[in-house]
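Given as structure tokens, the chain that follows is alone and in the form predicted alone.
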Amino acid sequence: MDAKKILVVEDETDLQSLYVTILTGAGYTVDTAPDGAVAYEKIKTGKYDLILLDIMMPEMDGIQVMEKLKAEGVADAKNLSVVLLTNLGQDTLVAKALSLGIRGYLVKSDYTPEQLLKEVKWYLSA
């Protein structure tokens, strides 16, 4: 069975290189993108199992991707299953994430990288 591919969108080096050692020592392929733009275009043209996407980030943030992906037909026609990494305080984004199709969040500071992996693997087997 191939491995889950994953695509990791957080512009904070070291929070994106922890993911990154994370996931891909539970056995997934792990991709990254720096910004929103970047994201963008990986998305459009590569086929993610699970995307873990930051709101907070320079060129796009993660609102802007989404409204992007959903007014252009892609979100629906990729069928895209969309995690948002947030922080404390952004509720009010979140909700309008979950208005443009996320699965669901995950409010960074709350997670070890047990937990964070464990959500993953959830978010993958719903």
Contents of the next structure:
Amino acid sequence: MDAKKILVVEDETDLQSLYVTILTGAGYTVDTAPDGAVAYEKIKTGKYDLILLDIMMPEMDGIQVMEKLKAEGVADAKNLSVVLLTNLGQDTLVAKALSLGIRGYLVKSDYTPEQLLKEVKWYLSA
Amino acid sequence: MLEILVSVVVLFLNGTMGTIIFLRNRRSWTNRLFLLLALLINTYIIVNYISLNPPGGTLEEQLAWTRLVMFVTSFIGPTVFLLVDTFPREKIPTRSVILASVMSMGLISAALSMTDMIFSGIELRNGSVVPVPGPAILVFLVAFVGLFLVSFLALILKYRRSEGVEKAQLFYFLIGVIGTFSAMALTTVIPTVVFGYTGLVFLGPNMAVILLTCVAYAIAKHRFLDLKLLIFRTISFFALLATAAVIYVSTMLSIGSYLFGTDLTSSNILFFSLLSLAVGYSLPTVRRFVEHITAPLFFHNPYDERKLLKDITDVTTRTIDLDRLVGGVFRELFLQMRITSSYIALYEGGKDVWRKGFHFSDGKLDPRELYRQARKANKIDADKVVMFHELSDDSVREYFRKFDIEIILPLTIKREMFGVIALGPKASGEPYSSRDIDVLRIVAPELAVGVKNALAYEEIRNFNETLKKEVKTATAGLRNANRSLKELDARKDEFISIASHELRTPLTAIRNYLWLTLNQSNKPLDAATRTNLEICYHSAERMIMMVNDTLTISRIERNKLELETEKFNLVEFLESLCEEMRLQANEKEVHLTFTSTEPDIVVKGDSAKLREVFQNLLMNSFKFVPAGEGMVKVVLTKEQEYAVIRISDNGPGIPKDSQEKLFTKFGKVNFAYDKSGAKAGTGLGLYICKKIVDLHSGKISVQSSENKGATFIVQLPVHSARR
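The block above covers the form predicted alone; next, return the form predicted in complex with its partner chain.
Let us now look at the entire complex, which starts with that chain.
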């Protein structure tokens, strides 16, 4: 079976490596981006089954990445499946991201690795 | 002789009544017309008497007197008419056409009377003198009889239309008219025509006294007592005067007849007595008039003290503004007492409060120096007046002269002096008379009271202004404070938000790596390490919970906790929630069950927040149930309009005294600290639950007794299509 490809966009290296560990451990192909700008380039050129996108990042934040992708039609063309990874919880920024077409959001601190995997699995299957 | 006596009495009565009524109110046209009527009637009586008893005895003479009678009579009709028309008002009703026609009627009739148009001649017929009517006799009849009749009708009409006092007054007028005519009929027409007796004819004209008496009474009716007193006084005065006149005239005539051989006849005595009566009676009035005319020639400041004081009282009682009050009072003094300059200074506790000069020669007058000089004069305390020409101290005199001050008056209230008035010389250049001083002594305290009132008023007004300003300043201060507080609050919220977010990132790493270590380590951990790491893991979990709660509370306090409502099936919702929670229940070896009495119950609410509520409640239950044999039951029922969720456990229960504050902020159950150590939460969980349930218009409560477990009950309104 083809391993599903996931892009983890996370500026905190500790968390980035955590998600890489968890996801690769579960058998997924994982690519990473340390900030919004790199993420934007990778999304434009690459192909991902799921994108886990942080909001608060240097250079370009998650919202800006989404806005840009949407403005250039990339989001629609690639039929992107984006899930917000955040610690902001119920926030105006999250609400805004939801309006930009993301599929959902996960509050980082609330999930154990086991729960996270369950969520990822659900998003990939749905 | 009887004829003359009666006529004299009538003449006197008529004259007196006319004068009294006129003097009561000179400006009233009713009173003026009344006097005119009285005088006309008197003249008529006199002329009529002479025409009947002509001194010369010739027919020509008699004709002339008769014409004079007609002349006088011509005016009676118009006067009566005007009196009726005006009565009882002060002004003649302005109807120029009527006025002009009535007056011209009288004038034409009077003018014609003196020609042969009305009486062409006179002749003796059967021994009596009869005037021959001329062609214009009709004019006279219209002017006299016609106007009389019109007046009578007008009077009746007016009486019927009037009301109240006026009706009563008109009633007396009517009585007078009717009385007069009746009396005339009784004395002239009836005896002459019926009995052929003419002995009473001479009384006829005198009967007008009835009319005049009645009208006089009517005019004065509303001040009846006043009139009675006046009449009584006048009669006594006149009687005294008459006695004196008779004695005086008799004495004079006696001396005259003795010295010059003048005739001492009774008619002479009567004539001169009447003359002196008239002179004596009118002398006071004449004297006053002469005084009034000549006063400006002999006195330099003829002013009416009463008028001046009245005008000043008008100013002091009607003015509250200090400037206008002082200006007004000085204005009256300038205009009436004819002073040339004035100065006023007010002080309080030795301090200048206010001062103002009018035409004062030197504006540099120092009020302090003025008081000092005044005190030096040793007279200025209480109500003493300092006058220049009474000063003995040379230096004070010098000071007064320097500023051209004639007089200084203190302004005092309750013997406390709070200001002075300085007055310059009078326009006439003469010193102030004792009369002026008396007036000023009355003016000063009056002005003092007025000034005090004005000062008090000003003080209140100033106080109001100050108060307004201060309130404004305070309000502005509060507004600023409020703004900075709001800014501060916003910054605090921002801080909490960022801090929480920043805290959560490392906590996520700690928690997750601990989890990986505990659950996916290749090497088995030794028991002690495992326990230690588990404590670390749970502590990290607690810390994340606290951060979450802090964020939620911060939102609640900012009223920013908004619901994103949707309709959903509460049965499915709770079923899946319990399924999720079963994972953790299993971890904690808790037996979790869910049952519903209904297949589906739809509610409208924020499912994410409600999830938080039930998660919180379940986690609480998991914490407190006994290890290994924990039982948590979730039961959903529908009771009336509410979906009721009961979460029961078999934990230690909650003591009664703790139940009340369970849902308040930091309202944790007391024993949690001692017994459950690591299980302790932030104490915010239930508070948040209650807030969220409240937002859903629901209720949350607890039922428990110690050692018998606890049941948390959440009630949420059922969504009905009707609503």
